[in-house]
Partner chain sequence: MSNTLKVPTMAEYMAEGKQPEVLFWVGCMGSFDDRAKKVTKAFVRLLNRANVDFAVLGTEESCTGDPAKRAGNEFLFQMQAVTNIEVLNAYEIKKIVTACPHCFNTIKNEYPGLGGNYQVMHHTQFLKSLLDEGRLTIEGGQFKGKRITFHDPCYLGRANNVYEAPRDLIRKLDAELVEMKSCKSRGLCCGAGGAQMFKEAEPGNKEVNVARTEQAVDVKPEIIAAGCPFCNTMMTDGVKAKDKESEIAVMDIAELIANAQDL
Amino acid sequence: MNYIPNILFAIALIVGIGYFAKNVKKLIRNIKLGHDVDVSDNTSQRWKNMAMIALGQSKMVKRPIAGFLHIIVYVGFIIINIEVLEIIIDGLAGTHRIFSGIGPLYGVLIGAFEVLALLVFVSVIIFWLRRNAIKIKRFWSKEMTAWPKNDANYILYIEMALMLLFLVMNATDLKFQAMNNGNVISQFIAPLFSGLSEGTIHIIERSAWWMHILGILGFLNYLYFSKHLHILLAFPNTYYGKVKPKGELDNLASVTAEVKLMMDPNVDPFAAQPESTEAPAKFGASDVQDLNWVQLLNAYTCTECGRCTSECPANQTGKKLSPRKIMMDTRDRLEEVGKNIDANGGTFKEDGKQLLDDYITREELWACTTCNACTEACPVSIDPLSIIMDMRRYLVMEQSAAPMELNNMMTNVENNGAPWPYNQMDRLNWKNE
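Supply, in the form predicted alone, the structure of the chain whose sequence was given, as a single chain.
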């Protein structure tokens, strides 16, 4: 009978980690639906970006209040969960606070954890107030529908509950309180339970212990369905993020090869091209499978914080474009494609939908000024502009569906060698006026 709690704990641990591993496998599968891209260059710069941006939170603090609070939650939540290792050992082996044997250092560690837990709890309350009471504009944009709003609040509630359970667990642990070492915060909570019997207090402590670890396992598995997936993906995303100058756009390899062929004086322009059995590659992107895997990783990493949209000049002037919505739509479509694959035995069955038009409108795409304000603002190196540019390429090169103004400009470049509708011989006429 004494082994039943240990067996139940092992089952909960296996189920929780197993379900998480299953979702991680699905996540990797979905990201790999994108075509390959070489990101093996600038290794040292990539490691530096990951250390500074993901670990060091360097871009978060550009907005000091939110940045400072986020660092508290980020550092506190990670450090406090170091205690999960002790909980796992205790749960499997049937011990109680197995690390307490290290002496006074244990009290120092738990005391630091308690202070951080209180700071995290307060920070999360402030986050909740900013989102729901103050109603900061970027949290209430059109794309922030019921689920994104609720998801953000669910995360805040879970974090508050986990911190509170941690403190209650310590406050009702009579042996820990008797140590009088490390109970920096919990000592002020302990008197709330002083009128209860020792047996009742023990039940509360065990209940808090179980709810704390089950809450952590539940939160771990909630990540896949939540914007909080960036906790895990911010590190690879900042590593594989763009390292070239933001204003440098990539060229399509097929178009580059064609241009080089046209400019090569040694090539016979009348020579027959070798026949190919492969279907020609699509120019640009109309669906998630046409994007590269880094762009799909970007979509899953999006925190929905709205910093990109709040900096977007097109959005600020009332245009329909929202870079955050571009990323959210890409992720939603990718999830839809993934569910399609799951439902059809591992293969995608055409569903008559695509990212273009069904999720992202052409009006949104052409509203973009390509200023890179969104990529500069993103705290985890997401690049919405690359997706916008690839979808524009599809419209122009596959459908000839550019706006009239752009078509006129390209016609002028082709005929006159300049964007303006003047013959090359008339360019200097202005000097005679």
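C-alpha atoms forming the largest set that superposes within 1.5 Å between two forms make up the rigid core. Fair warning: this is a prediction, and the values are worked out from it, not measured in the lab. Numbering follows the first chain given and starts at 1. Compared with the form predicted together with its partner chain:
Residue displacement note: Asn412 has its CA displaced by under 2 Å between the two forms (rigid core superposed).
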Second form
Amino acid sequence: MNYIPNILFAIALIVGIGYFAKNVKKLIRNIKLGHDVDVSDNTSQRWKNMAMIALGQSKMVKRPIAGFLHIIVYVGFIIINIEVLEIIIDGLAGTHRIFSGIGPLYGVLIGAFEVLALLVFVSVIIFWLRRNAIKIKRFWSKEMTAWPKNDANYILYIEMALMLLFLVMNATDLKFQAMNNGNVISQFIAPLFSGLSEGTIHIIERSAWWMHILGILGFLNYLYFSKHLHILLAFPNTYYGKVKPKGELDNLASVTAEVKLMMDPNVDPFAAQPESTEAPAKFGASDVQDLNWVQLLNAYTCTECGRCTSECPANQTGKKLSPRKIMMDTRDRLEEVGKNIDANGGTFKEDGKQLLDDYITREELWACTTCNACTEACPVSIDPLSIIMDMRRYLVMEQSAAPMELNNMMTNVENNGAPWPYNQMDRLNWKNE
Amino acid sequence: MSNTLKVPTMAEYMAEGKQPEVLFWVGCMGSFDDRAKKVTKAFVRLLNRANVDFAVLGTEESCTGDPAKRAGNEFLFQMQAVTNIEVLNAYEIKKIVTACPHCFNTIKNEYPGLGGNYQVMHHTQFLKSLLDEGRLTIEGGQFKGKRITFHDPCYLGRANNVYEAPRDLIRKLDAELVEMKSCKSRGLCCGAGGAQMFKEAEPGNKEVNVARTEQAVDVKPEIIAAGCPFCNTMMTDGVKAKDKESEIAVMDIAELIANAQDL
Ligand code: SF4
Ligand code: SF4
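Structure of the form predicted together with its partner chain (previous: the form predicted alone):
Below, the chain from earlier opens the complete complex, with every other chain and molecule after it.
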């Protein structure tokens, strides 16, 4: 017996999964660059969110056409991957269609896979047309050029190829066709090869089989570099997503401590401050390390679908702000920081860059109305608003760099208890007017 | 129109050793903005009509800190919040109603973490409860059969999932409630939130309030109903920008109900 194919297969499997595992480790390391945040509350609601939003795709169907097609591709992909199990066993053990021994049920399974493969193939073509022929607006924004645009299309091409290879593999499997059990789609492809010799058909079958499994391993490794990472991260991300009312912004604990101190009449303002070795907390965020790890997980999860941006009032009225770009910038900067750490033996070396200004401009940040349309629209519970808010906090509390009109407003609140220069003593005048 | 408004303050209640049923948090817009003051008074007329035992803080009320927080000034926000919470807790306030969704959101969601725990209601929710308890009746009056569209305030709708109370009230007026293209959880912002009210917009090709008003104009309403003083201003300006002042009125739900009964 010739063991070379088995050995080659094992090597491909080990290399494919090993490289992926290495990148997953990097991914986790990068996400952990964010500071900690308490996510231990509301576990039952969190599980429910994950079940409904990630598993159940509840947000996707808010846009029925895209939602329906997406469910086909999603369900199709998960189910067809059961077939991968058989391929792996066959590849390692040198068997052929090891599960075919289970009898008629095998035909039912493979038949279902074939139907799904066809549906996925058709859906992916429609996706491609929506992007490239119909040119739906949210796929053609400023941030969707170069890599992001190509990435989206590459994913579609890979999916088309994988589905096609699966069907061709079945169509050219003469034994499988002879069984005539489960070849619901591939029987119509088989005649295309009927003129060829049995040997050639066998070579085609083997090639399709190998390309299919190598393609899947390749695709697995492509995820880390792509928005397609969402197929994995959507699950943790919907779990860790916001469970409080959308309108609730967190109260900064570091500020609370200082405010309590300032308001406490028992504190002697002239007393010497206790020596502290800790660096004073930085308020808000100017770079990715100032964000929390859920926000960084959000960035890696973003599918770049642009639903957020298409609902954003600022973006709809021509402002530079795009919540999708906020997420893409955060991921790009985080990747840059991660590479920097890799190149410098595990520690970050100052590179003179940051998320603020080098990626996200102030003009974008100040255009947000905090309306939560983006967080409502996101199919995977991403919160671009929280990043915008943390960066505003940095601008105002660390740099005093609010727009002049906002500074006036804040001075008024501070002095008169209202955003305008009215006297607090006049607050009840309306009663007698 | 009755012009004797009964507006007792908490200090007055305290002096009598009594506790009101609910505190009416008026808010900065409701206290100082000429348009919003009319809404404040309409709401008070309804409270008086329903014999609700309420009080205001009057000169002891101060900005909730919402615009400061959303502008990024967490310090100023928390200073405001802690000061207000001290006043509210000193009066042992349990229940608060407000006609401003921003105050509503801030007090309801962001004050508890700083020591302020109250039951907070938006005025549309409160009016709905008065109606359900039979303390207030609503007649269609002049609004019977009128085409009314409701603009969801972001801080009431998406932020806190209140979509039905204002709509229930409009339906009670026997009016024809029509929905805009973007409504409820997908409602389009008026453009005022996040402290935008206080600054010029960033460069773009349109003002947000004009975009929203266009959606409203599309459904040909006679009235755009608002539930937020900021939205009210933005939509009123939008209607002006579209030259529709003679055809479309922008009114708060409290005004609709009060006017329907000639209060
Ligand atoms: S919260 Fe800000 S970024 Fe999100 S949709 Fe509203 S305006 Fe756009
Ligand atoms: S943040 Fe959410 S809605 Fe926006 S592009 Fe990413 S996945 Fe889509």
